[in-house]
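Just one chain is shown here, as structure tokens, and it is the form predicted on its own.
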Amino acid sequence: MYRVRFLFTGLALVATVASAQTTVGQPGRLLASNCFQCHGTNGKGPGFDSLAGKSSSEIYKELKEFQSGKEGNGIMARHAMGYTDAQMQLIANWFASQK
């Protein structure tokens, strides 16, 4: 009886971990979720530049420009300053992969 319960609990734990990895394990998705208010959860936000399907290199380049201050001192500059180059690349890749 205990073996069956232990086995069932173990299988449930494995299924939960696998599900969590599928949901959160997509590189850049969690980082890109910070952009949802303006750009939407999938890069198709209301009234702002659509990022979905845009070139990853172009998104990354724009983020770097915001980070450097070339685009002023607005909210995008503030957001970009909070990310490393690797994180910005993950964000750019995520939005580029959206249809």
Second form
Amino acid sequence: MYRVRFLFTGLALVATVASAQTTVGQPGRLLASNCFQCHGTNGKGPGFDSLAGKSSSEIYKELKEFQSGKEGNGIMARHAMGYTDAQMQLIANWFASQK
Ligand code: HEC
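To complete the pair, please output the form predicted together with heme C; the form predicted on its own was given just before.
Below is the entire complex, every chain and molecule, led by the chain shown above.
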């Protein structure tokens, strides 16, 4: 019983730390780092389509299309599903700022 309660307190703490981290440093950078594995570090290949330097509105629009399930082969839909609109906007802005 006590053990279970301790576990939940621990999880809540981890969640708090994780959300605090998204607010430090360049906005969007930590969220965008989830994309580096496939789209290259900082969104600059090699890998699937390079994202750096695309316009923010284009990246955001594509993410929304993936999220809706109407676009892509399923890989991106699964990624896009995990983000809120505000987070996708941050990610899109960050990639657009990369030259
Ligand atoms: C597991 C690999 C993988 C990860 C991780 C990944 N992507 Fe993708 N992404 C792909 C693949 C594969 C495609 C192209 C295939 C398709 O259309 O579904 C793609 C396509 C895209 C496109 C369309 C590019 C174009 O020029 O048409 C955008 C935008 C995009 N991804 C953004 C992101 C963002 C932002 C993230 C991080 C939140 C991300 N991706 C994470 C594999 C990945």
